[in-house]
Amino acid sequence: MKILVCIKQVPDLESRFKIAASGTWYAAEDLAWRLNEYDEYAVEEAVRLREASGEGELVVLSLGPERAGEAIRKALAMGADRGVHLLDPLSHDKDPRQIAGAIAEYARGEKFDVIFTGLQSQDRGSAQVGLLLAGLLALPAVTTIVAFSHEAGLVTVRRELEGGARAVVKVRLPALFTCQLGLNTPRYPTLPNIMKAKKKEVRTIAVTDLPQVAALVRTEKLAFPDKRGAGVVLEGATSEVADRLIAILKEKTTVLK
């Protein structure tokens, strides 16, 4: 079995964000960055996928800067044999579709059994790439899963939906899957393993050397959100404090009418 994860370095949450000059995305200095939490999930399915086979290969595939080859080391560390990196400095420039434009054109060749992605990176948020790749390269995809059992290519998901719903979803092989938050609980990198991660192999591709498409979405402006204004404390007796709760909430906003 032949397996691909899609991941991305994105910034600690806890960091503190800064507006970059162009105005469309965040400085990329002083930040901390970590392997995106949701790929966390989607890179310790794939191990456990490829050790529960016996066999097979586990690729995982980063787009990115230089600093991207971070996370593809602790991707390494956690069981993946191998490492592609599409090295792209102006990668926050692109939108979805160039993205996963970028990663089809590797995946074709290599003709994956089974492609795991995150649900979404947690700093874009946008959901798309892992959806417009299955497009891409033909495959059905099954999304925001939380449980995922194989057996004889024939694989078994669960799937989470909007309030709280749950589905089944029974997909032959070759698909693509995107992992949410609970499908499982990812490793931590053993010492040993990440000084034999050190030498696995890293294969570099230009993404200038792939071919390029048009973005089809651009970011015209990025800012913070206005920040809130200070509450309003009531104090008073019962009925007088809900007196003016209520005459608040009619002037201001529309719960009551």
The other form holds:
Amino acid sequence: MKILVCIKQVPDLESRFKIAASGTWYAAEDLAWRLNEYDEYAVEEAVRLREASGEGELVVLSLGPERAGEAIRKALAMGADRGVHLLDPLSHDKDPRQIAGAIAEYARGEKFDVIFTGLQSQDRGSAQVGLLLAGLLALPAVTTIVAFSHEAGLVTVRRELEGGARAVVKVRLPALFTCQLGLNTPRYPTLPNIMKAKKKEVRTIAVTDLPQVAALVRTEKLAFPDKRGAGVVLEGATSEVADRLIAILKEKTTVLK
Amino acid sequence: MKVLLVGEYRDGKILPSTYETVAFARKLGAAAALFLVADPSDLPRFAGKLYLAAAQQCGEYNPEGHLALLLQAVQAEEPDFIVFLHSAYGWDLAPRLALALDLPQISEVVALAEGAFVVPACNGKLRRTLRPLGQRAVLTLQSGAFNADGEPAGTPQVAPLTWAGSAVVELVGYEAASRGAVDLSRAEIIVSAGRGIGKPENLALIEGLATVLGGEVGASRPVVDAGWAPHERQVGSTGQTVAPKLYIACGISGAVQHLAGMKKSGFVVAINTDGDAPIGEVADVLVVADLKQFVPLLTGKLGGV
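Go ahead and give the structure of the form predicted together with the partner chain, now that the form predicted alone is out.
Below: every chain and molecule of the assembly, starting with the one above.
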């Protein structure tokens, strides 16, 4: 079985963001970077399928700047066989259709049986790239999966719905799946596997060498949301702060007896 | 301006979120038609044209079938915008339609901005303003961002649609959410634990505070996904929707999905080390502190009241 998992490197969301000089994206300086959380589940599910099927290969792909290579190495340490880095220093300016278009240009000739992506990225959250990629490759796709099982080319998944209900869905391979949080328990790469991952092949392809896809959306502005304003901010784990909080709760709510 | 609204139907019922798209059309000042795959004997309350396909015929979840039907409605209606909810149904179908029509899609719209659309970024910490290039676009709306004003009313003029194909993706059935003995929707006080508790042992701190307040323990999705708390404790769009008199969010950043489940709370206290966390937007009091120090302090004082 030939498996592709598409991943993205995103900033740690606990970071303190600053708006870049362009005014359309966050400044990349002083941020800690990590593998997009949804993609951790996608990589884990891909590795499990790879291990269960025994033969074939698992390719991990990321489109992004130089540093996205770190996310590829992490996926390789989790168990992917080889990496593909679609190098694009300007990926933050690309819209979902451009990103899916570039990935499709690479993936079209590879004839993958299964493709996993995260449901969405934590920074953009468009939830489009996986489905657009499936559409461009003419593959069936199922989104927001929280359970996956495979037997002889037939896949059964559970889609998570609002309120926690699930839909049980069947589809034949080849197909693409977008992974929701909680799909599995992503493994931590072990030190020997981190060392092994350093020797695995990563092929770099400049997106400028692929056919270009026109943008459909323009980002006009990135900004901080307006604070609701009414909230009181108290700082510090101190006795005084606890007293003030209790005083506020006594005044503003009826629940403190 | 014309919009085609895509309603939602699941497990035999039209979902109330359908009416959020109607509220959005009103806010946009656009003439609206509605598309729905549902039971033709149970029509939505909507004054306008309804493109309706029978769920009995083409299934409640059948992406290829619903896309083909939607393309018929788009061809007949020629809308400027096709509007979905940003939901398990909407985010699954919208990009398929955008690709088929070669249109831009803007996901999770929370506000309008002079012909452009405002969407969240970085889990709600930031807002992006996006403008579709061209006159037409596919939009998905953040759940709860455009609330219906008043009861929906009207009787639609039905334009029936039919689909004759074979489904590529087969919906086998539904599994109900696991609900234990806990019904958080009735709790007057909820103390919720988020990722900021750091390790499962620290859940005891949250339980301690809930106990002295006589409240229930809630949890955010990451805490449930990590197996630190059962799903029946999860607050959010894929867990329980709650409206207690007092909600104390401990170490919860305030992802959109979490806020959707607790924003109707009467009074919200957030305890978080990150003063910029989006939970601060809905908090009446934001305590910028490490919950591991602050919660025991607060519990001790309340216990001695």
